[in-house]
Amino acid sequence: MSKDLTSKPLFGENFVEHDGYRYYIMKDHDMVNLSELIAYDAIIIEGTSAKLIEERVSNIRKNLNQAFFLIPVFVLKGNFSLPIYVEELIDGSIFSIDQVNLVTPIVHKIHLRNNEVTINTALSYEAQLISKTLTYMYSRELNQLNAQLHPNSGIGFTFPILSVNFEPKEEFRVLEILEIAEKEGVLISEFHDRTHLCSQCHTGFLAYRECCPKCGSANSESQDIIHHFVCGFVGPISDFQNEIDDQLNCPKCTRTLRHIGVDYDKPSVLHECFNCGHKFQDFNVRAKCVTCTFDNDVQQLIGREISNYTMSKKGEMAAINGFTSTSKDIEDIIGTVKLDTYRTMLKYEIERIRQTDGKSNICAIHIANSGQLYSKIGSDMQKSLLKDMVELVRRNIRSSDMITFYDSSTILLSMNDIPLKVGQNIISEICALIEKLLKTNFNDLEVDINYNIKRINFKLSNELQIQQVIKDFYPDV
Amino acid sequence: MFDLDEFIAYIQAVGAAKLFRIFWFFVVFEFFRYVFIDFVVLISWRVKQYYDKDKLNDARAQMEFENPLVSIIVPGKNEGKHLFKLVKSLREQTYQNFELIVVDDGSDDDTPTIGKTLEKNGFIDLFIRNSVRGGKASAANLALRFTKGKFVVHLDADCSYDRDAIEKIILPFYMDEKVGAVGGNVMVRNYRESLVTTLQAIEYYDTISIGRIVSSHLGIYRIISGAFGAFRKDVMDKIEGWDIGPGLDGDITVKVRKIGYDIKFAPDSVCLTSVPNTFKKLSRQRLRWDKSIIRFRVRKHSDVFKPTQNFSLLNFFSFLENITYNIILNIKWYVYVIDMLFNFVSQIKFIFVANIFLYTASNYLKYIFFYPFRPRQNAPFAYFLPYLPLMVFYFGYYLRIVRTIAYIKEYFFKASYKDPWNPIKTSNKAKEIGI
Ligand SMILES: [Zn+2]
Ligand SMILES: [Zn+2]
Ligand SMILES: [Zn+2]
């Protein structure tokens, strides 16, 4: 290692700089498009508070994109504290911008580590994950994930790295995501916990009630019930209770009950519904869904199994080699061409232009919310619906038009020898087709579709053509 | 050894005084009460009967008018078996504005969980569980405290029930308001199981059938069987429920009539139970039973015979009745066998088979005349009879000497205070203070 770390840093407008490194400084309330980000190599976030905080540093991890996810970020911490599963996404803070020669080998180090691992192409949302994980811990030399008690989880732990891909309600298909890892031998696991939830909405946020087996309501009270041995009598305590003195006296023969197994015993126990007025023996114990509402009888709950994970050899070479899920991949869809492929045959019809001065087009459709969308659906719904959308663009452009994956969520075509303007109708009617089928062909699904073409220039390479043409894809953090 | 001809010219030889002489156990007592008396009395019966229809007719219409909720209880250890189709036949009831509650008196079987989902399905009202054992009467008590109806009936939980049952044990309670409780009329499901059993559905049949017809006309009915019994729910909290077994089915009727209140028969509420089909059972229960009778009538409530304040003559009557019929009559049987062996020994061979004879002609007099009184038939009206001869041993024989071996038990040994039908928790105390 021959850098400097007694080095100076070097001050720009939103940057520092300093041995070699440009750190980008996100404001507070500055908002900016994760694609700007891309020219840097780690980014501090400066924030007055640990609720903003999380959510930049949540909206980085979440991204799909490798180019994202995996770059250091750090704190610039005011007087607050930083909760544990969130310091857990960043890779440490400092306390002024001076101190930015203190992460700089932390920094080093994890580029040199992002540099050995490759990214899963797959098209499954598990799979993609998975791999997501995989990376992640390797890039930090983590070896082990853990799960976390945290209040604002869908099912009350977290695995920070892999829950910030979801939302609170679908969180329970972290469980499910580690279970193919384990299954895959990426992840070993370790019992940690056990968790139930929701059997409507799959959340762990429950109300655990004593109620009535008849009502439901959980407003009773509970008595001993009294056998009187000498003259039979039997009844709650209050009938024997009297209001001057703690002595029990049999309201059947007056006499005092003295001494517990000799003269009376207690029998049982009743209680009594104040809504409904039944009496019972037994609560039915009812657990109340707080998220949505719904009352679970705790025979209906789904019971799941909380596991610590620790990163198998397997798993790391999954991190450097790639990982490719045996079970869980969704294969070539029908009608399109591997990326490499396309890459390639733009590069001919990049020259081909050059040559003839011809009107070619390269063309992206995107699925804004896919990541929600895919946390949502499981990874056979996901393939259909991406078989879907890709037969009606097959059908809507020439064939000799070729579609590619470029990720799980963006398509990316070729609409070659016509003008950008009717390439651009063609695409905008397609995009409106996508929303229209989607909608009815999966329940209702909101899908929030984008697109983008631009017009093949000649003096640039194919590589750089592909990333202008999906830049405008990437959320704002 | 035994010749019918010799027989005859004795019977001939001897004048009505002296066959009087030699037979009066059998003129007096048999003959006289439970023929004569018991036919003169079921005319009356009859026609009384007949002047009352209606009033029967009023209180029908007064109690479809008023339907009153009834609370059904059944209390009991081990039951769990015969829960379900005991919900099932009260769903054929005539009369539905019931509630069903059952106690389940420290069962060591799966009668809990059979009880809980019975009652989670809404078959059961109420179903509470003893975890320890408590008797019989602290399972009816702790069910009645729970009650909400203006009646109770209480039920077994192995007997089955007529689909008019409920209906006709209420009835009486319309009829006149001074009725506190309503015995319902219990027969044997099970005569054709066994000769004992058989038997036993002659005894119920005849004896306790109509000798329950008989005691209520003339108001001085005093067993409620438990296995189906219907009490005012406000009469029963006066005298706040059972008070310890065994014999509690008697006890309550006793403490119900010393509040002033009669206690009827309905004979044409049938429920069917099962009896005990080895002489070995039977003798169990019935000394069980007997050994009450010392231990509730003569010793209990021997209050009754004295002249305080709440001296009532039915219910001086009532008690002597009982006493006479259980105990005297048996202390007088002997009384005749010694006589006999005593004073007519060279003729004891003749007395036997006479005294054999004449019972069993009037168990034929008594099932063909007492026939058109009967509510309702559990057999064929033929079936029984090639067994009344029987009677005489089963009657003159066997029950006697239970009862004799259960009195002795009882009154020098108190005896029922070690029966295991009662917690010994419980028994322990009861003898302590004497009850
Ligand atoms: Zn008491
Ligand atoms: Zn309730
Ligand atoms: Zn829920």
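Keep in mind that what you see is a predicted model, and the values were worked out from it rather than measured. Throughout, rigid core stands for the largest set of C-alpha atoms superposing within 1.5 Å between the two forms. Numbering follows the first chain given and starts at 1. Compared with the form predicted on its own:
- Superposition of the core reveals a Cα shift of less than 2 Å for residue 149 between the two forms.
- Taking 2 Å as the criterion, residue 167 does not count as shifted between the two forms: its C-alpha moves by less than this amount when the rigid core is aligned.
- Residue 396 shows a C-alpha shift of 2 Å or greater between the two forms [criterion: core-superposed Cα displacement of 2 Å].
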Second form
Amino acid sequence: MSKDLTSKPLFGENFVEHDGYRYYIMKDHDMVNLSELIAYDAIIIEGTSAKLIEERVSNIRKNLNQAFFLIPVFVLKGNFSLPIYVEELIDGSIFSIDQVNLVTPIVHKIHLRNNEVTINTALSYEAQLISKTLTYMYSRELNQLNAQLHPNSGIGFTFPILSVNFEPKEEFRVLEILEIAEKEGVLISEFHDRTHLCSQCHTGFLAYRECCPKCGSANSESQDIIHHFVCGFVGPISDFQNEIDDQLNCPKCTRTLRHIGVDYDKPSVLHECFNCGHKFQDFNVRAKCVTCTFDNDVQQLIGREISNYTMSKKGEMAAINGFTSTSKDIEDIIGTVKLDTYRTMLKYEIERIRQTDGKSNICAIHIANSGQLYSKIGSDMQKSLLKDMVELVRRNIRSSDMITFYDSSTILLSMNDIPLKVGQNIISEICALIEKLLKTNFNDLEVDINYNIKRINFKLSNELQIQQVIKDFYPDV
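If the one shown is the form predicted together with the partner chain, what is the structure of the form predicted on its own?
The following holds one chain only.
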């Protein structure tokens, strides 16, 4: 679509049009139903304060409707600056509505990218937020997801497009979701910093205090310990001080201490608790949580690594094809094993074949239009359907054969000690039964089931053989 940046904007009561794009102008205290804004191509927020703009941008970006939270958002700037994390949630700023023609190319580019992504119903909240993050990064051509220090964050750091979905006291879940995304291979981490969180509520707003090891009070006084070289007397500096002048006199031999390092040194510090009178040399350092008031011993604090993240090629394809579930969502389906377990058992099977010249096979069943299917049925029905599919597969293979999920679109299974041709017949029949199951439950949906089966090769690694059997389903990953 060709854009003429010299054309003049057309203004309405609360909107402006330019080159075929319709912008909603959100003014101070507008009472607007956010769902109605999907009809617009972009939003321009006109606010009189940074706080109001932050609130409105956050409400858009944390919306669970992906078609809405991906909408381009611009700010009509006043004489105030926006926090950096808010700047990362908007697509630009203008200083006058007349400048709308300057952002039209940005809107056009974002809409083109938005049209490439697939919006699916995710199996879990974690998968939903990973999907949101990936699609937003893809639509804005953002390769990096970087941590930013933020005083109002529950963990001290914010990842704006992900953190916006949580209240500060729940923001520790951002780190859990990022760990899941890294495990799924859609994000790649690089160490950035480290923080410590409360052992009870997992927030990072902590007040550190040096406390008496006997009663736990922070009400204490510290003074140097003096060691007199000549007579060897050791005591607190108060024992050497006098009321007449500022000189130090040894209480044992009465000599005057003039030069540190020559007459005396200060080998340590003595602390005295005003609450219980206990004298001690080493404090107990405690961290009281401002959020839940729990008083943590510093050794109890939860250390968490803060990383920056890069979107992988797999993450880019997940944004385009749809990200519906994490391995955690599908690992607990009865009749399956975890993917890591499957990899290990495949490794053992390869070694067995090497020694016995056996004939075993690795198989994959793939739902090519899973995104379309899952977006229609919802997360509860999706998991129920996956369980039914596993039960169907399990009934048609031997109990010694293993089943796992590569993801929510692809099932991997083993068929050991049978010829390849027999395995092909079995897997073909299983796919026909799965198609029948899906058509029975969703007769208005065309089902696209594919499969692949390969004989296990003892000369190749387990991971390479998994990649070979699924490569036709994921050609770009």
